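Only one chain comes next, encoded as structure tokens, the form predicted alone.
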Amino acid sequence: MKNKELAQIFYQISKYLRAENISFKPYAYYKAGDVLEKLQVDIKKVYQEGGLKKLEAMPGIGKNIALKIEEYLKTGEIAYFNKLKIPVDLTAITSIQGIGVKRAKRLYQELQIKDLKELEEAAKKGKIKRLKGFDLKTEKNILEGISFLKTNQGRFLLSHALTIARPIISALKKETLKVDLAGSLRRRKETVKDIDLLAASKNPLKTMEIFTSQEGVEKIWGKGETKASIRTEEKINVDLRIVPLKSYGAAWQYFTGSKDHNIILRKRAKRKGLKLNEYGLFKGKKQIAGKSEKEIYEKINLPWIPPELREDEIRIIPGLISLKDIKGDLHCHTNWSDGENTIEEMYEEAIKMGYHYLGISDHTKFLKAANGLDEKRLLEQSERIKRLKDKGYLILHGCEANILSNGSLDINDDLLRRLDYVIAGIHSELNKDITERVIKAMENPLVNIISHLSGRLIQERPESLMNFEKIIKKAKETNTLLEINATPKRLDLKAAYIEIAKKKGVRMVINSDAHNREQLKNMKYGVFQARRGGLERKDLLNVKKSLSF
């Protein structure tokens, strides 16, 4: 699909325009990039079905951007972008914290740095600290940032891998008895190296032909009757294994993993005088289980364990949270700040999803780039939401206030008291220890929720320094909820923190942090993360059908 290529171009156009201090346009291109990156259908197909009109009808895509999409689909280039760009891998270099487009341009102009390799070499030789506006600390941060990026090379976000896997599974369903995800993708790890698929088929050769000849296959690594491997145009490897139905459950369990989980199960089987492998569970030479996962677990005296819990120990949690338990979303943005849809449009989508309520929590004034609301506009929004409530809309009004460097919020308490709830989050100085800022914010009795606590962006930005135990203790003391942010690049809190918070009795809330109505559906990624952290209904706020703070 061309979606990701176009998204990256629009992100870069946004960065170039920001560097030139141009108003409004940078956000329009960024928004278009975000829409395309998350679009689950091929933009080429959208254009083929309805031309420019259908492109313009998409949220965040206006006439000018639609014309540029058309130009790219027809020619493979965008002339406007070609005029703006410099011969620098801008996406890679600006992914280093503290290096924006302006600095990237200076590094190119003064040191001819075009990519991360040249940036690393210059930093190691001490060339960067000699430039005006740079220093030894900047150089150190650059080297640490590059090291962080190297550890994430060759991995794909969970959401991205699932998007790639869906059409492959759909194609295989036509020629298989069963087909399912396996591996770390089935266990819903935050990032994955590849996609593992398992199938049972009456015609394995035909199934393999469908698998290896589908659109988007860049390379075939190997193809046999029981196993084939391909690489897609997105540069992710996909493995397909075909097994007989009588062994399907055993193979599914085995190829789902994890390795540590499989070792534990094999040892457990051995203690009972049994042998467990990908072909089944055996007593001597006789297969006594293998058609389903459930019977494998039953025969070794265990309940079926959800894939999200299959890591390095046996965790049995009968009441594990599921998507159907979620009754509402408290963190979403509208076109009052940096969202794409109106309050009404977001609410209507939430009701379609079966929610009982929706919380509107736009950014506040410190985030000028996100069109944050000051006291006057927040009051106007409050009055607007009150009128909608009077019409029967089940809307809660909150905001995502900014925790400033001293721990105070950027909106005065008198205005915050008018809201149904307050989310507070850090959006600045993320490279400093955030512990005391968060603690001070939680001591404000008006703060109900802390959003995306660690500030990480998976594969892009490491989490902030913090004393998590100290923060957890204060959250318990002040009865402050911690958010599990479902944005695929955040998934913040991470699973290990969720598990600790649960053990300490700190309640949590899963929120989508949606900036358009489609992103409300990202809630599922937050649920995956909560399941990996072992959360039950009792641990979460938004499993309730009605809320009051």
Ligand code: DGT
Second form
Amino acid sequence: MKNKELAQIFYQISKYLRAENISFKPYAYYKAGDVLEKLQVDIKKVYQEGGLKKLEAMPGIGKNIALKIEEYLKTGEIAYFNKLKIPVDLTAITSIQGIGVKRAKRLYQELQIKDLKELEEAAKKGKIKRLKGFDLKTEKNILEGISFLKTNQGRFLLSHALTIARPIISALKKETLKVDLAGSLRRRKETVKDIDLLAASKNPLKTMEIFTSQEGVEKIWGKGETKASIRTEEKINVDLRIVPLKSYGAAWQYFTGSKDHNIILRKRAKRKGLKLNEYGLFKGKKQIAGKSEKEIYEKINLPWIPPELREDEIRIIPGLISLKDIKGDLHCHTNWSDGENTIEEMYEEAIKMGYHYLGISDHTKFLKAANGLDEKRLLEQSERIKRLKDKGYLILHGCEANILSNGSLDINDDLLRRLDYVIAGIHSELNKDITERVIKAMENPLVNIISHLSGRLIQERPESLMNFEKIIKKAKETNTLLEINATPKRLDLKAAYIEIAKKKGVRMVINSDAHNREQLKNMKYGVFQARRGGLERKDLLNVKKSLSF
Ligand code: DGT
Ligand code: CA
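Could I have the structure of this protein in the form predicted together with this ligand, to go alongside the form predicted alone above?
Let us now look at the entire complex, which starts with that chain.
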């Protein structure tokens, strides 16, 4: 199918156009990419059946884009894209902090830099700082960014790996008795090395055949009756193990890990005179459990432990948060700032998801690149939202104000006072100690929530320097909520911080930070992270069905 290839091209066109500050068009291409990526039928078939007309009838596909799809299906190329694109590994280069598409283009035009290796060489030779608009700081950032990337190599972001795993599982479902995720992916680690799958099947050879002959398999490392390994075109390895039903629970437990957790369980079993391995729990030669995970945990006097908690110690948390507990989202952006959808569209999606309310929190004026709202536009937005509230919309009006260098906010208090709540976040000078800035912001009684505290981007940007203990203490004292940001690249607070904040009695809120309606669904990643941090319902604000600050 050409769907994915085309989607990638449209995403790239969108990126290039955005870099040129062209309005509307980037979103149209982004949307078309999204539609194609999710399309279940082959786009070629759609075209063969009904030509341009049928393409145009698809949601999100206009005439212009339909013509480009036709061109691609006929010639394998899109001239418009060829003209725009540069032979640069954009994904890699733009993953460096401070390098967007625009700068990547200039680096190519002026220094012919095409990939990270060439970028590193140029930075080491001091060539970057000599370019207009670049300086020593950019050069330093580039070198730091590259060395940071190197330490993370070979691991995949949780959301990415889950997206790859889902269709594989669906394909296997038809041909198996049971099939499940295992390994770090089931434990919802921030990043995973590979995808571990487990299945039970009446016909293992046939199941393995389906597994290894799927679309998107780039390489088959091995294929037997109990184990097969492949690499997908996304360059991630997938292992599938097939076990008999009577050992399924034991194998699922074993291959879920973590290794540390397995060691703890095995020791517990041993103390009771039992033996635990991937085939089952044994008393002498007799298997006394193994069909389900639950019976194994029970026989060694433990409740079933959720995978997110299976790390290096046993944690039993009865009120552990789950996705269905979430009743609303308090952090999202609309097309009033840098979001892609209207307030109404975001709200519609939130209601579709079963939420009881949605908080709108656009950027404020310091973030010019994000079209941040100044006092006047924030006031206009507040009037608009008031009209919607009058119509019965359960919207809370907030904003994501910027914490400036000295800890003050970029919007005056009189205006903030008119809002239902205020989020404050740091979006600048992330490479300096942020402790005092955050503390000063929390001391402002109008600030209710601190967004994505550490500022890290997984595999891209390390967290900012901060005295976390001190921040936690102040959050408790001022009754400020800490956000668990669910954006897959952020997951900020990280699990270890969530655990500490919880112990100190600081309340938290899980927010998607969505910039379009689809991204509201990122909430689940925040919930995974909160579960890994042992968060209970009582620690969380947005489990309540109605809110007031
Ligand atoms: P990853 O792949 O690095 O993201 O993390 P995992 O936890 O998925 O590790 P992986 O794929 O090497 O192994 C999957 C699970 O299999 C692991 O979580 C626990 C189990 N396992 C693998 N090797 C061992 C071992 O030597 N001892 C024990 N007790 N368990 C193991
Ligand atoms: Ca793994």
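Just so we're on the same page, rigid core means the largest C-alpha set that superposes within 1.5 Å between forms. Note that the coordinates shown come from a computational prediction; the quantities given were computed from them, not determined experimentally. Residue numbers count along the first chain shown, from 1.
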{"query": "Per-residue C-alpha change between these two forms, residue 490, threshold 2 Å, rigid core fit", "finding": "no"}
{"query": "Threshold 2 Å Cα movement between these two forms for residue 503, core superposed", "finding": "no"}
{"query": "Rigid-core frame, C-alpha of residue 210, shift of 2 angstroms or more between these two forms", "finding": "no"}
{"query": "Angstrom displacement of the CA atom of residue 53 between these two forms, core fixed", "finding": "8.2"}
